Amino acid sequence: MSAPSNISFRNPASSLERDSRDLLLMKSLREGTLDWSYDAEYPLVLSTEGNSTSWCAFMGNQLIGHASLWPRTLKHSSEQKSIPIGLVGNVATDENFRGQGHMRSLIAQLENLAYTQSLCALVLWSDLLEFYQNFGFSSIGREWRLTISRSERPYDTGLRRVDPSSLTDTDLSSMMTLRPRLEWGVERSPREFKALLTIPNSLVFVRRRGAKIVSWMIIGKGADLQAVIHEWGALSPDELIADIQTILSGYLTESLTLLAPGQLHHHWLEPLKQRSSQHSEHAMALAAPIGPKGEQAIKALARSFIWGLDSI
């Protein structure tokens, strides 16, 4: 079913429209209430500064749908190659307007925007594979979910929770270099990293040797990824596991889930699998090619990993 011709798409034009957007997203994508404003979970795409990434669907003056389109750069780790892609999230339709073809129009609008911005693929996160297959999306990439259960003996490696605002640009840059080396990854500046660390309900842990950070991890992200380590870096799998056990020893939780790239080198992956109580492999995301370089982008995404703070 095609959407009515009086649907318009644009960025929110006022604080009132942004408030209406956040209310729509809250009602559609969250259960219950939050201890923070919805936009606080997405400081780079729903803030006033990120207004250009927020796309609202209006019927007349009434907001009926929304999606974020965040242009990012997928970079090769060793070659001077990069591919522009668009990350999609905060996709919602007002409950009174569902089943009328508006979502199809919204996705088509995102594809048009991506094409005009020379983006080569759209990437989103959803369990609704059959629904999004109708728009040209398919599963891409792989990720591991490993359950690390509390050891019988206590650990204390010196890993400690920190206030993210205390981390310097040097700290943030070193944290990025500690992540496992992969063929492709999404570029992130220290400024963007610092902004993403302001997301409520994100627990940031670091371990230092002298002034240098040698291990770190982030658990939780707003209402999502609770008890999930979705960003991390360490010098070895043994040190990573010992640091996770340090958290398990000091907090009232029996286990944590570690998200790891599907392309993780076997000398990392095998020890992590051996030390986990269970593990499973899953699709990383859904993606659709855009334009003449779309298939090239899909192939690169299949060899990449998009970390938790970047997923929207």
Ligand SMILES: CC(C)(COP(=O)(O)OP(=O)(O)OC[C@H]1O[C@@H](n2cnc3c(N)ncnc32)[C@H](O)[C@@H]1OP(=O)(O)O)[C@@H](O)C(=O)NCCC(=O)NCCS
Second form
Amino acid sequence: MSAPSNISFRNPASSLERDSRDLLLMKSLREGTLDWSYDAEYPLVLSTEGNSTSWCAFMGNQLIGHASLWPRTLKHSSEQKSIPIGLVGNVATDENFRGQGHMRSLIAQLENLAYTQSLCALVLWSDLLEFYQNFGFSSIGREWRLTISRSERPYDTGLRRVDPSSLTDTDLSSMMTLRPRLEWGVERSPREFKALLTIPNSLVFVRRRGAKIVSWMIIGKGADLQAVIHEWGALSPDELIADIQTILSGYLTESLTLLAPGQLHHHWLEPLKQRSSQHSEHAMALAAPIGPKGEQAIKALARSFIWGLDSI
Ligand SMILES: CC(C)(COP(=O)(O)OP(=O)(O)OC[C@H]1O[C@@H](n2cnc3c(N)ncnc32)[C@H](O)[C@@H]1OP(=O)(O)O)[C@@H](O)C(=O)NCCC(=O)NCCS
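Take the protein just shown as the form predicted on its own and give its structure as the form predicted together with the named molecule.
Time for the whole complex; same chain goes first.
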């Protein structure tokens, strides 16, 4: 069914429109109430600064649908190659307007925008595979989910929870360097990293040797990824496991899930698998090619990993 022609697509034009957008997203994408405002979970794409990434469908003055389109750069780790892509999230139609083709139109608008912005693929995270297949999306990439259960003996490696605002730019760049090296990854500046660390309910842990961070991890992200380590970096799998056991010794939770790239080197993956009580492999995301370099972008995405803070 195609959407009526009296629909306009644009960025929110006032704080009032941003408030109604956040209310629509909150009602559509969260259960119950939150201890923070919905936009706080998306400090780069739903903030005033990120206004141009927020796309609303209006029927007259009424906001009826929304999707974020966040242009990012996928960068090769050793060669001077990069591919512009668009991350999509915060997708919702007002419940009174569902089933009328509005999201179909909004996604078609996003595809046109992506094309005019020379983005080569759209990427999103959703369980609604069937819905997105309608628009040319398919599963791409791989990720591991490893369950690490509390060991009988207590650990204390010195890993501690920190206030993210205490981390310096040097800390943030060494954290990025400590992540496993992959062929392709999404670029992130220290300023963006700092903003993403303000997401409520994100527990940030670091371990230092002298002043230098040698291990770190982030658990949780707003209402998502509870008890999931979705970003991390360490010098060896043994140190990473000991640090996870340190958290398990100090907190009530019995187990944590470690998200890891599908292409993780076997020197890392095998010991992690051995020390996990369960592990499984999953698709990383859904993606659709855009324009003439679309297939090339899909191939690069299949060999990339998009970390938790970047996924919207
Ligand atoms: C999912 C959602 C955005 C769909 O919006 P919508 O405006 O109702 O979608 P449309 O009417 O444009 O539907 C487009 C097509 O997808 C199909 N579709 C709609 N919802 C679907 C679903 N949940 N699963 C599979 N297909 C679906 C429709 O039948 C339609 O197909 P057709 O054109 O062949 O008839 C809306 O139901 C919603 O806001 N849900 C709650 C929030 C949510 O789940 N967002 C997605 C998170 S990633």
